[in-house]
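Take a look at this one chain, the form predicted on its own, written out in structure tokens.
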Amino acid sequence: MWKQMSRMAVFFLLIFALGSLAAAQVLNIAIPQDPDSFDPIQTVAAATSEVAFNIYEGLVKATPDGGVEGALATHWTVDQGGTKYTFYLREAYFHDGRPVRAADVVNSLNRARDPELAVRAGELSMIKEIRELEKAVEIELHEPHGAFIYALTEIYASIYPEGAEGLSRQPIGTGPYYLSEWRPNQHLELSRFDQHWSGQKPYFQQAVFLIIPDENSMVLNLKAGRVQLIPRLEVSVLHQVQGNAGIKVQASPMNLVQLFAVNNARPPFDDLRVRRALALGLNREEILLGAAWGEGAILDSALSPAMAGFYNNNLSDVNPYDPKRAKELLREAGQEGLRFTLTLPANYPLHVQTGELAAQQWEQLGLEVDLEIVEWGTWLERVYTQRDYDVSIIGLAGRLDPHAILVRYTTGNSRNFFNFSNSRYDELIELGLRAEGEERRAIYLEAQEILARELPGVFVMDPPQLAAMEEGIQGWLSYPTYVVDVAALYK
């Protein structure tokens, strides 16, 4: 208890000190954890993209409506075969003053697709070759790839100077802000980059991202004026700000898939009957009410309803709440008294609360659930990277194109920490890249049905994104990806 109080005291002292900077040109933003690494090819945490969106840019970038527009490329063309993209570069400068060259683009993207260097190299495996042209870059694909242009909006496709070192802690990008100070577990200070290629200067000269793991502390500091923005307010504390003069809350779909990940390679979870018992024993309506105050949407799929054009809304009967059938399946599998560990990431209260409720429901089936709450770094290392877990819970951030979400469940994918494998599913994901229109939609509907029936994990909900902010803050933009667009904000 004393340790917790001491941590809170540190947060208050830190924020009080930074509060003295809070003139009209400084925006204080509360986030729950540090980025993992600002090296674009090493990061895996969505929380890093949230900050890095303001620092790095790629050839293209996402728009709030889910589209793609030029960033370091003014425009691009595609040949008739759909395999050669030519990106024409604008005049732009890196934060260290160097001009952006075609060689920088070629180097950055080649590093991003190098399996010896990049943790998500597979995401750009569709690229055959990248060629440097005069004020342009040509990217040739092995074959037409429907999701390629969307992949270039991801953080791993960010552009930085050739030969740059130490990017994990000292990023060098072209975005409207640069990282001027980082005190781990305390704050990140971003300063306005006045030489941005757009010619426009953001309203806020500085944006300070304060690391405040406790959601109640976030709210207290927002009320006291020491924080002006909480981009992702936990729904459990929404009641603390509703009706407060001087504070407003903007809600939008988060395009996030919260799910219980199940280690499909670890007995007895390699038995579908056990995985299905976990799914049928979960009362998600009760969890939505208890963990998210009834806000958000229950999920039956690996996509969010926010992706309306591809979401399969006919899966609600696949895994209905049926504890009687769940017990029968456990008995058939010889696992009536199964004991397992449920690993929860400490810095995400929604996931912890969801996990605690689920554990109670599974224990009603006769299962023994050991709750293990770990720090975020431990979760990333042990669950995501080493895949050393039984069952865990996480929220998978949305993307602009369904392929980028669904490909993670394919056999051998670097992000497939479920260890899930299904040959028909793998085939569908490949087909989806070459299909268009209704044919592509039908492919992804079938793929989602396979996931619902084969259960790499148990899908729970898409919670709402609640952005709580000082009444005077204007310009908030909600993206279907995990970002905070500081340059759009003003007072």
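Numbering follows the first chain given and starts at 1. Being a predicted model, the structure only gives us computed values, none of them experimental. Rigid core: the largest C-alpha set superposing within 1.5 Å between the two forms. What changes on going to the form predicted in complex with its partner chain:
- Remark: the rigid domain rotation between the two forms, smaller part against larger, is 23°, computed from C-alpha superpositions.
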Second form
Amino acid sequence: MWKQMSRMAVFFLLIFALGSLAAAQVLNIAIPQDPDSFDPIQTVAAATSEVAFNIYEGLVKATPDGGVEGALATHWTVDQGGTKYTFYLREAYFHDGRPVRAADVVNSLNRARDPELAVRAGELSMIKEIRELEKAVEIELHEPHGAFIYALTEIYASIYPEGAEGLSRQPIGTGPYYLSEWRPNQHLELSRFDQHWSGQKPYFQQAVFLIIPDENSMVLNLKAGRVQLIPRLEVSVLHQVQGNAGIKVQASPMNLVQLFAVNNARPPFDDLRVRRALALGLNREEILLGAAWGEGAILDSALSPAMAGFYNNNLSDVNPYDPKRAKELLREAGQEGLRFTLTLPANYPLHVQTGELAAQQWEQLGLEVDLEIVEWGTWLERVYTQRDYDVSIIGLAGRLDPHAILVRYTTGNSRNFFNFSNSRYDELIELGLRAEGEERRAIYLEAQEILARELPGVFVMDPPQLAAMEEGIQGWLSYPTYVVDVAALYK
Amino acid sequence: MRRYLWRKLGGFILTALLVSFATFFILQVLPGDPARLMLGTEGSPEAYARLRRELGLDGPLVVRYLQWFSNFIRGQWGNSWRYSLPVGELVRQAFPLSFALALSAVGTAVLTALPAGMYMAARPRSFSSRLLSMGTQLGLGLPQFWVGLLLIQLFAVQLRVLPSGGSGQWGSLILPTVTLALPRTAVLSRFLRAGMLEALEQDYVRTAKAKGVPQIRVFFKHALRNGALGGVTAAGVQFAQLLAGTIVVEQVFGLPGIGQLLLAGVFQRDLPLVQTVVMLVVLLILVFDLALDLCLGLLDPRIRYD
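Got the form predicted on its own; any chance of the form predicted in complex with its partner chain too?
Full assembly next; the chain just shown is listed first.
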């Protein structure tokens, strides 16, 4: 009898121990919405690359400090002319067990640059030809291109098995996790891939991304212990977790450029004096305090300080807060009492709040600001596509390479919804692609200065990225791109 | 009876057609292009043109409507653009939750409102009746998202006795049910109170009292049957409304119901998803409405079907 009971007790203890062990290895992460599609060449949503970073890998991948390191390629070489790259492949396996072959790499990258197939094919248009070698791949470019290696870290350059179908729902990659379940509006379950080439097993056996659209609920779920990590906490709920025992917040720059876009083609905003008046009349310190609880970094141009290697930190004197000078400029331009519409995208609370504060400040210059809050679909249609607006606000997502960020301000670029045009700037962006090292840096410093002086818009801030998590969670890495690196986390 | 049914059926078909027409064209007129929304701020003009072609957005409007409508009737609901999954499957995943939630919320509301409403009618001037009446005011006035957050704070964060969100776990529907039931209880109990008070003043009630039927029997048998009619109709409408999803409560509790599905669909201009879901919900409500009408007939023989 006793023997039986003690055996039972041991049995239950064992189950209990196993159960708690298993429970300890699941990480629940709160995100506000579903990814769009896991097909690397079809997806455009940041919400997708955030999760997909753990599933797919390219030849190379981004590092937290903004650099590039080998992923499926152990290393690579560039020829004298700077146009021929050779990537040496490592031994790696796809989630379905197949080994990664050079042919898979060639196929994936060729599809990614085919405008008939890939949404963002244009971003790989520098590639002339891709050749399969013995355990290596050679990529030839039309001409040297400084942004090429960074482009290979993007999700569209992910490698998947040749002939794979249905990737949008069933991604097959080589990353440290594979997608084991996806229930729309509910959760995505990622499970550890034990044959990852690194040979290392991440701490968490499973990572479950829970869809929680409401930011207040997210916080309550963290407090209640249902989730252990909120990678992107809305700044408006920061005070709800601050000072909470058992929860910590790690802030880092988001590498997002928040700016008031000004329609440079529409009078009177074609007059630099008017744009300058808007810039000088903006008290960005106050905005940072009012809209972002004092977190984040003030921006003077189109690169965030997160782009450490290329950031121009000598621009803070170009447009200081100076309402007196702003009024003078408006008088000179004959635009005192100018009335214009400020269009705000409703789905971004931070932008709406920033816009409301700015409108008050501009009204103090004697301007009349009509606020118009529109839904995202309307914003994309009217402001972004038809360019039918006076002044608006948006956050432009960061990339690893400055070219990818700065090219949108060049004359005639399809994403230049500011209608900004400056010939010296266009020239610099061209030159930047062929330059290297210190020379390349100098080019982008000058380009940033032109943007600060000529003002395609009024740059505001790089908002803080706030990762809120349980005290026990360690290893959070902040990247200059939109990712959650689950493999680095442990408890 | 037969004529009544035919008339009802005619109205049914006409409403369904009108709704299909309206949802289709409203989504077309709304600013915001589905292809543009899918591409965001990074899309190139070539990608945009190709995507529009793929989504079949470049055909004439009327042709597209007829195509969609005939597919809908044949049960070919197509794939959601947002989720790249068959719309039917998405609905199958979301509907049971919305149904369970609607049932439990209205059920709870009815079970609470019945005694509360009757008490308020039986003792209209008592102190506790006034207290109840005030309570219903409060139930009506409090915003649902706030009540929801408050409940999570109390039961999931402080006491840790119920889950803070999600579905499928034990007890995960309790807090959403309470949140949804609160204003509905308030409405139902007020309907019931008003209906009962009115019924108690009717001649047949006085007659029953006069011929010596016991108070309690008069109240529960004679008056209730009439007095509850308004409440039953209201509960039916509430149930039908909840079947269409509850966007706010689903958002607060992170529940993957019809409301979330529809909201995500509207924001992304996911035409196949939104049109189909709206149509299905409307059909469901119409069917439900018909059933409710017939039920009311059973309760109240005065309602005639000719």
